[in-house]
Amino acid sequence: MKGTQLGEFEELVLLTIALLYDDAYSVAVMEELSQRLERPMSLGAIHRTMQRLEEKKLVLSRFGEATAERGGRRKRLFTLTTDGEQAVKEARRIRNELWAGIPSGAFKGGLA
């Protein structure tokens, strides 16, 4: 999958977009990641990453309906493309193979 390799943060953002499914917009992605990673996220970093993922054609964006809650502004919603799905599945496969290949004595406390 040349050209679709993911950096760690790109992988996290892509997974979060998949997790949020039909409600994945930048603020929601930032809040979800901040909660799960237990650290604050920069909205600018999330925006740049989502734009980069769209340039790689791993996500698509579209505008949702305008809401009074947002002062009549519309949310830009993101969804994974087929290539995006393949990229996260490939990242998972590689991680699983690496974990499976770790010798039993590699970690003093054992593999959890």
Contents of the next structure:
Amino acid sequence: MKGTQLGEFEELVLLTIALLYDDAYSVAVMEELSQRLERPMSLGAIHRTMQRLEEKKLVLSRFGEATAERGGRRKRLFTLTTDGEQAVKEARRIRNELWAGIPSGAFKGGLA
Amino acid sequence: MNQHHTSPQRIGSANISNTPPASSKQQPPRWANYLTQRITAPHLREEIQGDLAELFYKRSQRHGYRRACFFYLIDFTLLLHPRLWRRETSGSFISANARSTDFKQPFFLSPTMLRNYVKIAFRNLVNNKVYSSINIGGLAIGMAVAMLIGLWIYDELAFDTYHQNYGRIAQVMQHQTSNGQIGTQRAIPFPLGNELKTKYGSNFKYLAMSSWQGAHILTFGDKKFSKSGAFMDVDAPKLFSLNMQKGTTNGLQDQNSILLSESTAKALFGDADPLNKLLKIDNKLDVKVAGVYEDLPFNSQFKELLFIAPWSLYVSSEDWIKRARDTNQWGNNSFQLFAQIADNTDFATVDKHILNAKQNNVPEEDKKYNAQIFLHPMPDWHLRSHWENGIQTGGMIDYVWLFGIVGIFVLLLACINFMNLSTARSEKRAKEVGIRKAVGSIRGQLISQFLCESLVVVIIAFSLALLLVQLSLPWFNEVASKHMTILWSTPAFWVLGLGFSVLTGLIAGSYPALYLSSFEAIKVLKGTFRAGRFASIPRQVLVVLQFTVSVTLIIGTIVVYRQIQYAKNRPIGYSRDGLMMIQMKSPDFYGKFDILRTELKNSGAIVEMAESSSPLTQIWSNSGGFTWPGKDPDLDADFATVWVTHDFGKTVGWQFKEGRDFSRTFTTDSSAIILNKAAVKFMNIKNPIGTVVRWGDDKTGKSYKVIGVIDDMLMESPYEPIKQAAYFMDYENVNWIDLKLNPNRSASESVATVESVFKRIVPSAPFDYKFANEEFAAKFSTEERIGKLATFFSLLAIFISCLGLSGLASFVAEQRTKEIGVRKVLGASVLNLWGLLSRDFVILVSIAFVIAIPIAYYALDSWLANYEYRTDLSWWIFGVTGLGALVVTLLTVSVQSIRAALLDPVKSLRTE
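For comparison with the form predicted alone, kindly provide the form predicted together with its partner chain.
Next comes the full complex, this chain leading.
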């Protein structure tokens, strides 16, 4: 079904939201991700992805508190829905299976 | 309508005003906030603004305010994505704090709507393929024509601009009065150069005397080329800012030097270094290559200047030039003079100073000519080189205007089509407008919708026009004899082209946009809406205008064409067929006449051969100082003077009115002359044969007896009256060999024979010949080029008009389908219906014709007045054009009306 598949970047964002648990909002997700991936992120990409995730009902959003550094504007905080949890777990399972399925000797250095 | 701007409940803005910024240096600048405020969707505004502000805050802590501003812009740019502008739709995205007041009608020019408009426009185009192709095709052709003409005009106006000092260069020219008429000429006397240098020197930066540009033989070893070039003063290369590739612009200092153009150097030396190589000019002047300059561009007056040799060399090369220098001949106008004026002055000032530079010096008896020296600035050389009685009267610029006007009109025709078809069609779309309004479109949206549609059409047409221009440019270059390219890299071209396209789209789309959007939805949908009795009036006016332009252009083309033909068929007084000319450029020809003639005649390649001082299609010499019995002493007797040898008459086949040809049996013929008819008329004598004509003053003058009168021989412009001419018999003063090829043998065979004989007897000269026929035809090249282009544009004009007419006719037929059905059922014949549908158009075209006649008559009458030898404006031209326009109209309209008349009425009436 179209729209329920999880893109790679979506998966990363979803995992980051889970990681940040109670403080997952766009800027935080962006900083966390760009630090871990070691490449700059564009705010627009994060926004678009989070919107898409919300449309797919994988995350839920609510407004958080307003801070001075945001010019008195509120954050939109995200948490994973059950569907979201399901989706990342599913992704992980597929990956694990794939790793397990790689025959020994396929990688020259051996499977670590 | 515009409630979304007055909403008091905007989340973002409400909060901004509540919380003052912590410090102005930690908050994004206000314009940045405003930007996000405008662009982002309301339901996302708060968080996006918040995010940007937070990032800004952090960055200004870390990197400072200015870099934070910079990053803000980058972040903002990367945010520009339709997903973030998109207004919240119902369902999927449930925002935490959505309120109904946030769902506003989008601004009618929002990107989403624009995309929508364009999409609908494309669908409309695809759904009406015939209409679209007529509309786009017509417009594209019109635009392509306008572009071609634009390029042509650009090229004409850019003539000579290659020279760095374009705006300060001039040719020194003179006006002289004779027989009450002011004549204007480039030719000036020898001493004028020095006079200007010594007495008026502060006015000029450079002055350069020059010979006439002409072909000369350049010989290097056994390589011989005939190349066009000139002898010029030392400063000429600086004056014309030649781009030296080797050597310097001072290369002409040494009397025995020469500067070559790049292509000439290449031809002579290939890849070898040309510097200091020794050449011979015309097999007699030794020169050393002192420099090589970049070839001059095609649209420069000097494109044929393939070498420059020193002026001093020229002066010492011929006795008559030395004489002109040594005896200070102010009466011998045989030279050219170019100047660059000093940096601190202008042409008008210099003109005032030098006006009498010649008149102050001429001998007493020449004062009556009132010679006036003036500057002809370089920007005018190409465009404004016609003088009439001492007054500048235009030149090429007339054609620039003419074509400019034609271009504008052709484009106008295309635009009119476009508008007509749009409006005609738009009436059909009244229902669509009604429905759109009923479901809530605001007027702004409808207007943008229609404008968008016309813009889409125009942009497609523009691209198509570019393609057409690119494809037709080689052909156009050939016809116009130019080297033009599309100015892909010139911003002005794009600005003009696109600007014009958008303007066309807006103007053409404005009528349907404003008119249709004003309909009341209820009336349209109820069916009480009627387009109104006068709705088609503007359309009819435009059709009349269109055909007025087309008919005028067609009449113009016919007249131009007839004028060219008329001049071409002008009796020329001799027989041009198989007449070949060879210029004797090298001294090696001298003394070879008899042997050449005998050998060639024996070979059977030619029937006769003679020599003359002028080529057959030009007069090289005009002289005054003739007197004869009964001459009015105040008359300046200026004759064209031609020296010929014995068999000239037989060679060219001139026709005697009276008297006889030069003959070897009369030794006295060395002081005999033959006059043309124009001369006899000019001299006003009854019995010319035997009249004695004196040439020169009383002491040194010589007497000549008239032995024959010939029919006028047309040697100069086919548009001018033939000048009074005197033909002398002489073997010294001749430059050209004239050959009459054997009419019973093939020309190519004969030319080959002639060539082999020449190569054998005059081996040092390249065999360089011309045919009188071709030289004569070249005199029409400008007119012929203009004529061809005019024909092409006129045909396109009528084609575009017919295209529009055809589209219009099909709409009228479609609109009246029901009426036609009813008429048919009631017994109307196909002929009746055809008449019914065609009548209106025939009336319109007739009106256009009536308007066009006086316009065309006036314009062409004044055009023809430029020519002395001209065709008349016969009534039949107008008649034929009118008839032709009617026939074409009928044909165009008939296709549509007959198709409509043949429709099965059952089909059209069934829906009633």
